[in-house]
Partner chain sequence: MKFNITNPGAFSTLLVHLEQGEAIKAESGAMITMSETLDVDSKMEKGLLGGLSRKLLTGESLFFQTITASRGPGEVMMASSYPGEIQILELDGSEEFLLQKDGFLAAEHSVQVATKAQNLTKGLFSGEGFFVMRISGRGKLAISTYGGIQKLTLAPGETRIIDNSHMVAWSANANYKIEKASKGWVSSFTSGEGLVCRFHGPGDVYIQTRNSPGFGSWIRQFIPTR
Amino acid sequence: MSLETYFNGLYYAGRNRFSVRFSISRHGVAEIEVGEQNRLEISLHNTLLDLIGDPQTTLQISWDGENGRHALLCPEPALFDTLLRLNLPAPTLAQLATLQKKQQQGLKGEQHRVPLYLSLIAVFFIGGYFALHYSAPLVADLIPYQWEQKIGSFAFENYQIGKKTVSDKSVNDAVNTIVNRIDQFDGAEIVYQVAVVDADMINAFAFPGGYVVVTTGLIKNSDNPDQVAGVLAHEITHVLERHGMRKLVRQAGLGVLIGIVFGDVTALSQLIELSSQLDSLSFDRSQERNADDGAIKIMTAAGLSPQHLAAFFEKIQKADSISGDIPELFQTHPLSEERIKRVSAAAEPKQTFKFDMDWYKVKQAAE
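Model, the form predicted in complex with its partner chain [one chain]:
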């Protein structure tokens, strides 16, 4: 007598497959409808029970028959409930209970696996980002000075490609005089190499390794050499504090970071590739504040009034509120009221130093 519950399954007779409907009788006989006419009755007492598939959630009832092994497959969880109600030998019932539990776990595990992998991937990337973010400054400090110099010299040469450098002796001498004055008071043993680039934009920057670039635009827009000195002292502080290197290392990625830690030279070549970005890196607020403080310190020590730098900041700020466009220098070093206030509040140097040059003539030569 049938329990009148039908299950859908697959019936394999050797390699022949049939999609079937079957029911289980009270006496433990599977009645399989193969096609329209054929009916097959299999006593469950002579079969092997197993869970198969990926995930392992399909019940396989298999037995030996004509032309090889036969199997009835059914993934429906309700089949277990039906089978467990039958009057089957105790070991079979125990096995069924184990398989049912396994099936339930399998179904559950399957649901969780995709979200689990997704969260693992997310954790990996977020973790990687933070690892990179926080370890970059530490790792940047591990970079040997020779590397820094190579990166700087490459960036310096690269920057000058396609740009006109000013050959006028009076302009170059003036800028060199300013840089030399700063050099004596920057607290570092770096030999600076200077290039004056013929460009109208107001810009100046320093690459790692002591390479300094000044545009004629900056010279023309400065009222005195002290203002240029202030801007350069700010830029040099960025280099001394390794702000640019930190940014570069952060952008280089985990592979380069590991390379630096282990002194792998290929990391150097990767940093050199990225170094062309050095002139357009923008710094964060605390780094700017840091560089302003450095500039004040250097200027005061060199006998130059930080007020000149403050005056230059103010002049540029007024100018761009009129013209609406921000000079290149302040696109990468955003200027704020707070920064101007901090610089103008700086103390005057005890001994003052005066640059021995005709600034008006230098400006004219830079035209």
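Same protein, different condition: the form predicted in complex with its partner chain was shown, now please give the form predicted on its own.
The next block holds one chain only.
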């Protein structure tokens, strides 16, 4: 006769394992349901009892059968209460009482371990965040230039999909002339590749590896080529300082970060997948200040007055206050009074340079 209390457990028959439901009869017989059809009865008088697991809280009832060793495993504490009510030999009941006490101690200890586990998990994630945040700049500097070129090339091509690039020679020559002037004074050995995209939004950015995009919106809203030069000098400084790569590494996560450190090429694939976000990354204040300083340095060395960049900033800020429509460029590069004042206070170049082009005609061609 069964006590009609069922327990769930695992039944091992040699190397085979089954999830089972079982009950214990008043006479100490375990009635095990193996599947829908098979039913197995084992007298507890012919079994060995022990606790297993880590912690040791699972009761193992084992015996020798026709096909080798068999075992029934159950972690449910109520099973001990059922077994201790049976008419079993005194030594068996004493052993069960000892095992029950041991199980209770193990479960109590496990309750104390849960907060510890949660604390360790929290430490892991918090530590991972800080490791990622503070090591990203260092790891970004480990990325080979060849990787940067591949990432930038993919992002450059990807950005142009579905967009119309300007084929007008006068516009492209003008932008290339501006970029070439910057190239002579940026202190980097980068061969720039430029695309002018036909779009009204005021925008420009430089991808890693020397890939530069300028919109016709920027050209049409600039008073002279020096203002475009200032914006591009700012964008190129972001690339030279690897600001975009640092953001990309942070977004890629710890796995990619570790892959970069150990030269795992799969990390490159993951960075390339994320590179489509490069044109929309926002930079923090210190990075913007750094890029402004870089733009001032390049413009001054190139004989271009930083006041042109400050004038463009002021022009855009004034337009923002009237229309409330923030240009694309400054959605990712927030403009502030402090930035304008710092650029306005920059010293003039000792020798000035003047672009030899008719900017009015360039703007007309960009229409």
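Between two forms, the rigid core is defined as the largest C-alpha subset superposing within 1.5 Å. What you see is a predicted model; the values in this text were computed from it and never measured. Numbering follows the first chain given and starts at 1.
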Query raised in the report: Once everything's superposed on the core, is residue 352 shifted 2 Å or more at the Cα between the two forms?
Result: no
Query raised in the report: Taking the rigid core as the frame, does residue 95 move its C-alpha by 2 Å or more between the two forms?
Result: yes
Query - Threshold 2 Å Cα movement between the two forms for residue 303, core superposed - result: no
